[in-house]
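This document opens with one chain alone, in structure tokens, the form predicted on its own.
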Amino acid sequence: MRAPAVERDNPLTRSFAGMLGIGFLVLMIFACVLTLPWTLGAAGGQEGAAVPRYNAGDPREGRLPPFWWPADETQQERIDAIEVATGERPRYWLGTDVLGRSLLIRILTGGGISLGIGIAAAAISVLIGTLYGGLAGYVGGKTDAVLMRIVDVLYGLPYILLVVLLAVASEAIVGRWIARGNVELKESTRLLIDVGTLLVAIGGVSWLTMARVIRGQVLSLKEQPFIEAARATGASPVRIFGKHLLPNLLGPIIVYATLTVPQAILQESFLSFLGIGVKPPLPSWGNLAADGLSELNTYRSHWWLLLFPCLLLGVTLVALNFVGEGLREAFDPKRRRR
């Protein structure tokens, strides 16, 4: 008599929020990474030259609301000007920036920048800190009590402190460097060294959970069997690591990666809010909010600049968030459902 067939179960899949966030994901990356190519090239790395690849018109004609908002009477002026102008009338999804360019397209541009730089300066933390914890872990002895020390001490540090410090001398060291050799950097050149010097900031403090995590899975692990008899027939430290280790810890490393990307996320936004991060022309999330702040005002309010770019962050964030604790289930057995 047959048996019955036995139905396999992803563990990922039994997260509606982890699934949830996954789909949100998918279509942030479609609509603002894959976009990039053209919504960059739209913008001119100018931010003039962006106004008429935006089809805004004039530049001075700009903070005009969503159209589906109703316009006062200034605005509606203004929006009859560009219909006489240009022979359309203007419709505007999530309304118009200070110079009159679409804040939709702001948005996904900056979507695309936050993502990318979180995504990168995640990388970098989770390579630091795999190749330090697993060193620490797997030497051992007063090796593994140094090095762990540095961690404690790097913990008792402020950890927004530390990326502003590094983002601050990182940027003071290039711009001596330009001035000590006369040299002249074109501002896409330029625009490049501050997202490198960013990743580096957000990528060299965010590592220390990370390390952690490794060395107390490979104190665990280098005590099993099969790493003695990895020892046994000889084989070498670095492959007892990339053979035999690393792949016993792709589970927690990958649920880490994907809590410490809307970190980094955080991080980027923040540091370009205060003017430190990704500076204009380029837009993020971070500089788009900033910008916003200042036309929140009791006279005349423009909402739309300020509430768009935060709540896509936002909601980018929680799913972020929901997609690391879906894998963590998953990865896990302890946290399974049954």
The other form holds:
Amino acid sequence: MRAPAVERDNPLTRSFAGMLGIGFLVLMIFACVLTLPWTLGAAGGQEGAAVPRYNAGDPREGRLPPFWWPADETQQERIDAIEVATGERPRYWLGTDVLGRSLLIRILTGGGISLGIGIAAAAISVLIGTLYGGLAGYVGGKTDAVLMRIVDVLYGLPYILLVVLLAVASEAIVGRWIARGNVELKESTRLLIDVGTLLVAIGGVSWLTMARVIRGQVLSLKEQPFIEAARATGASPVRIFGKHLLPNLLGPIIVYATLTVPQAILQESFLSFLGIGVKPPLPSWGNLAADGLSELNTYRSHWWLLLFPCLLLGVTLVALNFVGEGLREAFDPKRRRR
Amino acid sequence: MTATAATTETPPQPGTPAATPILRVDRLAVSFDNGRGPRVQAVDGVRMTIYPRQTLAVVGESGCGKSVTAMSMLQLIPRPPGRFDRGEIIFQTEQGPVDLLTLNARHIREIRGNDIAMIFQEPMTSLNPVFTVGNQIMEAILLHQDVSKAQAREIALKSMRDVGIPEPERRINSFPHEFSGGMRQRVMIAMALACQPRLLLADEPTTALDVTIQAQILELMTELKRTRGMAVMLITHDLGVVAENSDVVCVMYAGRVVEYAKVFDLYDNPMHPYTRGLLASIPKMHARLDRLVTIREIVENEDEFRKLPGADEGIRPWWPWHTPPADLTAKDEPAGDYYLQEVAPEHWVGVWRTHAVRDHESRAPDIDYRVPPKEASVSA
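Having gone through the form predicted on its own, I am curious about the other one (the form predicted together with the partner chain); can you provide its structure?
Below: every chain and molecule of the assembly, starting with the one above.
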């Protein structure tokens, strides 16, 4: 008789979908973020002031399909004309947009911006949510009641309306502040401020769920005897929160952070799609999709302009949710022994 | 007390005269807000005294106020809903006496874990699951002592060795879930002892452990008490544990002290009917009984309440379920219907404040006594 083989099972790698998601995300992040210096860098061979590569394009090359896709007659004529003029046949992996900019470069830049905003907004929401929920749960009593009623009220308001309001308001405030200071801003700084306000807007509303989850966890954790024991050894409340509560909260924090990232990306894309998010010429998956939609018509479908941004956005969101679910399962003690 | 001279391992603590109690609880009253309705008076008029190297056992059923009394000593009662209504808990620090109830948050934190340590009932959940036990023992040391991390580690190792954890160098890096219940309780004790506290509050330290481990843990505590000159307040509802491990016993009921005596006096001559009920309901090894005596059978017998010395003069044991005697002359103060009477030398019983004891002002229960070490008591 032999004892059954002990199954060495790492809960973190158990979920196949989760591992697939992680793989895709790592690939995506590497592709988007590592190419940022290149895509944001000045395009060579352009006359005049340096134009970042994501914004560089020749209008004559506008709306060209991917090179591997059969071009129709008019497109073929334009391609031939360009080849004659420059001696080089235009080859774009994902085609070009109205202004002749490479969609591949714009998608990579947009991906970097979308992922960046998503992760940063999730970080903001984790920070606010953990502190807020932790405070409410740990202090308890009236403080808890007041803090959580505020969350309830915010929950009751239409979520996206809040984001829109925050985005518009923070933009106006920054605008007025700049006007008063009479500061001449460089284009790049302006774009940066835009992205920043968007970040604050999204991060500022997506911490609600986090706060609730953390509060619930703290409520149950603080009744644990080891918290009482820590108090009996003379640890201060701040220390108890930092050393004894937070590490025990790490599981849910990681899980909800992972699930907040796709939410934030979706919101950013949605806002950009509506035109209040990332402003062109800076690309994001949202405003690329919006551009693509406007180029879609029954006479000549510039399908690549809509398909590729949407496809990447969709797959990334699915991957993030897979990872979140996988992590949730890995950290769920009830499912640990299956 | 001459008995103390028998413990030769420890010289009397310098600077602490044997006659100075380390802790004195005087007329402590703690109540809790019930949400709706009147406040719940968890503890009222509790008095007790603990001397160095002494074990005071506090016994009573669940909810009688044992734990509330202990938690009050470290201000661990959540306030609100709890509240200290009256009374004082005087603790002898190295700098002099302080009232633990009125210390501010910073000062009580200096006492917690340092001068007074506490161990809890559930060793399974009293350790933080995400840190190694060494980390947690060292935390207490680093909080209270001005030592480096390496020194704290040395102290933690020594402390673990003292409580009988084998291979402390290896076990110091283990997580709580890698320990058994008894070992975890040893870790808790190591944690409590790391700062050399002068008073250890043990709140049912062995309730969650099986009997053999229980015996080991209690023996360990007794030994550490002798070698370190520490005082112990042992909270339990196990009268077997009390008989074996304590010097003085305080029986509580419904938030008040009903009897307070040296351990042998209490077992030989229980005076309050409730104490008699408690002792009568313990199964005896040699007596065959069809059924055990219940506490209720004793406390519902009116005659039991007339056996107290001084009963003729109208002294009646206090009992919350009785209508007070006709000649009750309750003082115009909280718990004024009750009075802790020294009915025999060094033997206190909670009685009604009847006419007979109207003007008595007894001394607080105060017994500087230690059971002689085991060897002596066995040969006797």
